[in-house]
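Take a look at this single chain in structure tokens; it is the form predicted on its own.
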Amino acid sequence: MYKNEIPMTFPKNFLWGGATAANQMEGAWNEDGKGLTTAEVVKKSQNPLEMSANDVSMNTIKVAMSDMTDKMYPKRRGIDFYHHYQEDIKLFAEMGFKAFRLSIAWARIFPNGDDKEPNEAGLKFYDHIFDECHRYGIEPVVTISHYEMPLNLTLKQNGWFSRKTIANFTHYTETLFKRYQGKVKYWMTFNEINAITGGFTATGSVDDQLSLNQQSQLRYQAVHHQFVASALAVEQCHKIDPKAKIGCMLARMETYPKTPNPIDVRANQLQDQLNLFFTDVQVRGEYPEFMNRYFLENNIKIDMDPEDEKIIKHGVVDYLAFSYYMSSVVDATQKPEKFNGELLGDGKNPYLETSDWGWQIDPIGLRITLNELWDRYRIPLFVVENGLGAKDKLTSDHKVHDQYRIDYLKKHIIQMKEAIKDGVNLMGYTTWGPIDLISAGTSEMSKRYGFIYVDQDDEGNGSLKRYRKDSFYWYQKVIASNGEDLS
């Protein structure tokens, strides 16, 4: 609809914030009741700049399950979230979060994911992580799976391949929805679902003995099983709890052809498609087109059951939400690696700044990608990810002066208002790691996004004491101003 007047900044009820994982901050990994989880048997990474979090076998898994330790496996224990968490969203509430993405681990809530009765230890401590959320006036943004699954389902019946696990998740997304009607607002279903294509982290499914192609058609298998589940999931909230929201989450990275050359042009629409193909099933409720010549180029056959297809369609989501932390570029002479679920271009972009990791600094793409994906669904967006993973350095008088994340948050920031500015309906913003946590790919905790410092190291000692970085006093100012005062 036309109109003479365009929003010139955030909306009043603009959800600032920022975001989290079980499996990366929790810990208390064997109290209380809690199974072993897929997420605990990874092993952290030796080369802090190379991903780890797909190599399991079931050699290294009865391994991990050997050692009861967390000496090699750092997700086990997190920062201590599950014994600090009064503290820590005390410091969130200090910075003025409207809301506080976390997820909820599946094997709290049942250890072994088939269970027939939940582990009641485990509801309540979500009940009083979103007690406490509500007492300081922050919304709770759940995600319902977020890289991580009840081990036993792996060992029984090779996670998410098998189609029993779609069974199991409903069960667990109707035990949340009933027990949490009317504290949780807003719910996502699988965190960064097309990163399921990359092997164990999301599929949860072993497949280090077979040939890609194998891999291929059992990654896609999966992630059919993660789309049906999905829409069960999103009926079963409408009809539990009609006055929440339930929406998907993409792993987004804008991508640009290295050059004008055509042939650049099409591989960079190919990636594009590959990377809104999950979307286009959840938004859209049902498979789009270009992904039957995909599948049938690269030898992959989906087994639906005959209703599938109808469950998908009535099970779209409410909203979008996406991670946003760079861009890259592709080079069609040149094949694509892997990383983290995404195909990505091996170029670099000549006009765009690193981080310590390597990772390609480009505000202008998170509005190119909010333009985007606006245009493409026309649903509210939710940016639950965006941040700077760096070497921080805390002074022998506690301080953080990280100014560096202070400016690439502020870029980002700034985009985020051109994009509503274009018509862009975005509904909240949380930055990754609000407090410093354990990494997902490499289970090290010196790389840190946090407005927050933890006290501890690689090897998992430390105070764990919490200090404020420069950045958590500029981000209260970002947030009391709805995003006006950047300074």
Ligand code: BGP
Given for the second form:
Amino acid sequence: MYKNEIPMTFPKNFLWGGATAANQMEGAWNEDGKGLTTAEVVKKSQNPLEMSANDVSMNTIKVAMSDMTDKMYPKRRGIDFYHHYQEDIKLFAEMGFKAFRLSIAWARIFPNGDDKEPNEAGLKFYDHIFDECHRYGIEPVVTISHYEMPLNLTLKQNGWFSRKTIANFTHYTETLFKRYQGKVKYWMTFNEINAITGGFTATGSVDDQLSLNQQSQLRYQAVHHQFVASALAVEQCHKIDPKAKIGCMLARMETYPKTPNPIDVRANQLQDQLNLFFTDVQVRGEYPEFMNRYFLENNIKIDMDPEDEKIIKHGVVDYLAFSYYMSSVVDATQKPEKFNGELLGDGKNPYLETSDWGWQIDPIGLRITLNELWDRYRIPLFVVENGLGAKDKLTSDHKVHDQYRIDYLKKHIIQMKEAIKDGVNLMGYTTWGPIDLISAGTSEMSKRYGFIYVDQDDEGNGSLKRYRKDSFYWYQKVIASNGEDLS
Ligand code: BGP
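Could you please show the structure of the form predicted in complex with 6-O-phosphono-beta-D-galactopyranose (BGP), as a counterpart to the form predicted on its own just displayed?
Every component of the complex follows; first up is the chain already shown.
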């Protein structure tokens, strides 16, 4: 719509805050009736540049189940948020958070995933968290499934590969919407639903014995079941709590063609389509045409029930949330070696710096992405993850001078503001890991994102004491000034 003015800054009710996930922070993995989850059988990486989360087989699961310690399985201990949540939420409030993104551990509510009755102790735990948030005027933003599910569903039916999991999930979601009606205004169904390269982490399906093509087949089938489950959850949510909003969540990586050669430009376009396929389904309510060709040429056949298309059409989301950490370059001549849900190009960009974990830092890419997503979907956008994983040093007087983190975040906030001036409808920004937590990809503790330092090392040694970093006071100012004071 033509107007002779542009928004000059962040909207008034902008949701500033931080984002976390249950399996990376709660700990208390075997307390109060909770069942074992898929995240708790993933070993920590031996090499920090490799994601151990992708390395799961039936055999490694068996080994994990016979080991009832958290030594090799850091996601079992998290940062013990389960027992520190009051202290932690108070610190978030001190920073001025308007929103706190967290996930619910399905296995706290339904320990086996297919139980008839929910576990009251699990439900209560999240009641306490939401009440605590509201005490400080913090809006909880809740991910229903963030890289974990009850392990029993893997053992019994190979996770999301099975259609049966849809019914288990809708029982879980219905329980949540009824219980937390009025307490949770913002929901999200699946974290990074497009991250199927993550295999087991994303789908709870074991596929190590399969060929690459069979893996692709299984993962796309699993994600189809997630699409249906997500759409059903959207419908339930709208019905049970019409005031609540429910979104989808995408791992967004901006990609660029390596050169202006049209073959690179086209390869990049395909990469982008394969990334946006997931949001096309969840926002537009249908499989996009370009996937027909992709599936056909890659021998992938999606098994759909006759009613699936209708369900997907009805269950379109209210907003689009996404994580953004980096960008990448697509080179048409490079053949992908491993399975690639073709999510990520991993080409190097000579114009960008990288983090210690090789992630290419690209704040302008965030503005580009925001514009692209807004142009394509025209629904509110929410940046629900962004941040720098770095090695921090705690000084003897318990300070952390993390100017590098401030620099990273500042540059991204500047670009979000540019996007708002471009006309993008952006509803909020929750940085990843406002308090240090266990890494999703490698299970390290030393890959820290937080404004709050947690005294724990990769082996789980430490007092678990929380300390404010320099970035804590910086973010406090950012929020208080609604993004104006970035100094
Ligand atoms: C996203 C996940 C988060 C998170 C983040 C950082 O993909 O949604 O769970 O942890 O990435 O990744 P990592 O922890 O591996 O550094």
